[in-house]
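Single chain ahead, by itself, as structure tokens, in the form predicted on its own.
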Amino acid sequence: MLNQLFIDGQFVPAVAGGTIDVVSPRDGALITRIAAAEAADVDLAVAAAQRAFPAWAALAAAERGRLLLKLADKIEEHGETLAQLESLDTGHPIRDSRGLDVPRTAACFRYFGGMADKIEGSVIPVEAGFLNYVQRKPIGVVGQIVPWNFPLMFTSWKMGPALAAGNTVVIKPSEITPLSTLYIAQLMKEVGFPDGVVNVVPGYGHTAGQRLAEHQDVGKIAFTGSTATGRRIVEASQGNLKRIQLELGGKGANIVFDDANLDAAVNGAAWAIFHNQGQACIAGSRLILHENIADQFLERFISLARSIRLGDPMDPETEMGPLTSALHRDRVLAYVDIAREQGGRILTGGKAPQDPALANGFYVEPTVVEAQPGDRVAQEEVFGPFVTVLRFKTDEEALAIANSTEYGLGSGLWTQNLSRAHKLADAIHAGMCWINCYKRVNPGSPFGGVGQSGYGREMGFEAIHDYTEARSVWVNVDARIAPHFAR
């Protein structure tokens, strides 16, 4: 188990020697101390990083291409160990760091390995005699900032971009779920990624996350993360004016309509909010259900719930895992007493499981509130097995709800009616629809969200143009084109 900075192609402790615990969200058990980045860490892998640049930049793209391609294999011949390492640190179910966290990850290098040698110019129509193209060249050094609740995946969406058109990076994961991230490095090494081109400073967001995002010489920042947070990360990146790109807060809306498939619609709508424990910026936390099977759809949406099997995240029975850390189930179960006192009604859940063998762990029941659209649990972020019922009458209502929040991530509808999804899908104030399904992705289509749910997108060529600089070239083709004041 890899516990140390990965700062010039090394694994190095901290300057200051400081650690930080890295617990078992199943049991509170410690799993190992890890070194503590703060702002003399992160100097010295962002120099690591700019001495690193200039030869990467100008290494062939279909070499940078065989080393992501490379990557992506090796991800896959150590697959149950990254799996394994995902379950124990972040308490997803073990079936799915195996089934889903793993195999996303190697697809994401591969499809960014594959588009390296593919990042194409233009050649732009202008008066005669002149001739002017445009390159995409690479930043520079990016800094990039993981969360908790997705780690390896997330740090494939971050530098599989940002390598690929020619980038260095220093990445921070999350000083609580570090450990795929940093297992992610020597992977790297392992393939022949040259010294500095990938740094690895897992350390507190007050003190590496500053520094990273401050830095006069990091000249663009991608962070996945709280609204609150990002906000604190455009405010630090001032001094230089470098490029943001952020992954922020949700509340997405899944709206079902009385035509849709309700066996389909009612498994759909779980899967949104229940898969990894709902801590999921995209979760479907707003369940907006058709007056007219409402009743016939929470029946079944709750007796689901109930049958979801809580337990040891590295059981491949598991179903749903503990949250994360203990601090954030506090602040989920904190919820159900702000919906009670605004006149929610708990609807099933909204405690801790009472079986003893998850007594020690931080583990929340799948919980379904019934609540208004102005009330809290409808427009805060909960992050959580927490789901929101909210019932509507006509189409026009079904959106307002929708739209009523100040986020825009993800969003769902449910209908066999393909003129109304496509119709609302183009309303929906979201960075992304699913139309009777959710949560899908794929490392081609662009993911990302409007409003207080950040700008700027991960993957998909949308990722490579925000990864890259736009510069154009202008060629006197004609010499008999004189400039003015020509003698």
The other form holds:
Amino acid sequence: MLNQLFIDGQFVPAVAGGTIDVVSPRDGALITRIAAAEAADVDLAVAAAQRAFPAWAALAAAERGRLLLKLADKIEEHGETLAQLESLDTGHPIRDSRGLDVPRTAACFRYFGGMADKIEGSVIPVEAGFLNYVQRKPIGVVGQIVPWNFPLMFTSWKMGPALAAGNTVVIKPSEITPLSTLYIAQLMKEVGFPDGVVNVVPGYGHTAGQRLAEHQDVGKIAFTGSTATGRRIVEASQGNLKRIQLELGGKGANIVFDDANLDAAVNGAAWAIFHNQGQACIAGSRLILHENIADQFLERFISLARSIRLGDPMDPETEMGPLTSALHRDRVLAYVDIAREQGGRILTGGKAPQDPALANGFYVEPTVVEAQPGDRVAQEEVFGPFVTVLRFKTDEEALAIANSTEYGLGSGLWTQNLSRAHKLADAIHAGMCWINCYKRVNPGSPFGGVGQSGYGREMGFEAIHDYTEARSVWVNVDARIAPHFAR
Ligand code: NAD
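For comparison with the form predicted on its own, produce the structure of the form predicted together with ligand NAD.
Next comes the full complex, this chain leading.
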């Protein structure tokens, strides 16, 4: 078990010798104790990344790409181990870790491996006699802070574009789920990434995370996590005005119109909220139903929710595992009481499952609650298998409800009407909109939010933009410049 920090190409204990217990969400058992990075360890990691930067940035782009492509192959080779590690640590059902997390991680590293030597500059048509060209240069040392909901996949979303563009990285996985990131570090070492190019410092947010965010030698922080922590990171970053990219919370509006294909919509809406136990920033956590189909839809949706197989994440039959921590399970269940206090109706779920086999795990039943648009459960991110149902009469009302939270990340529309679909997709205040589908992601398609869901984009050329600086170079080729100070 890899349970140390990864700094300058070596696995090392923390300077102060502290450790963090990593527990299994399926039964609360201790998996391992990992070294807890603190400020001194982050300083060592940043120094290593700084030393590695000039050579990494100067390496032929195709060589950086080749290492990322080799890593993608290596991840597939070690796919089963990575899938098991991810399920053990996070509670993801093994069918998802095998079928989604591992292939998506490999695909994302592969995409950015292919991208490395296609990061082109441009030539600007300026006045005659001058040549003006723009280069895209790496920023330097990039700090990356990620949450616990998709730790493996986020290694590729974060490190893929940063490394392809020539930056070096210090990544802080969540203290709750550090194992797959450390395993990826080991694979990077095996495929030949130079020492110091990637450093992994698992530790608590208020120590290791805070230090990374305020570090004077870090040029950018790419953060995925809650909106509250995002604000703290912006404050901590002010000392050297580092660049910030924020992927924050969401309260995805998933709107079903009365002309929707109900079979597809019921199934898609269940996937939108219950995949990964609802622990997804883009989850369709507000199910906004046209009044004509609401009752019929709910009958089928609730029946589907009740049939979802909860179980041991290691069992290939399991469709929903436990939530990733006991603390988070309690937070999700607290929202059931909040919903009730405000007059919400619990249509199904709202509690831990009764099955004695699941008693020690951090499970919550798929939960469906009907509420009003202003209620807390319709406004705040619950981040669990908890969907808030709201009803509407007109398209205008559906749009108003969809746009009534401070967030703007994922959104969905289910309708057969082409013009309505495009009109609404245009008007929804969200970084992503899915029409007659939900939660599609691809390494080429920009991912990110608006409003309190953050700024900056992962994936695609947008991500490369966010990990490079534009540098403009002017050459006087043949210009006769009128004298400014005529003598
Ligand atoms: P969190 O904000 O508590 O923690 C995220 C990371 O930040 C962890 O590594 C944590 O250790 C670190 N951190 C905590 N305090 C810090 C501080 N003061 N300084 C620096 N780092 C600090 O979030 P979480 O509970 O781990 O994750 C759930 C949240 O993440 C949800 O709000 C979810 O919507 C969001 N999320 C967003 C996206 C997206 O792409 N927009 C994706 C996944 C999750």
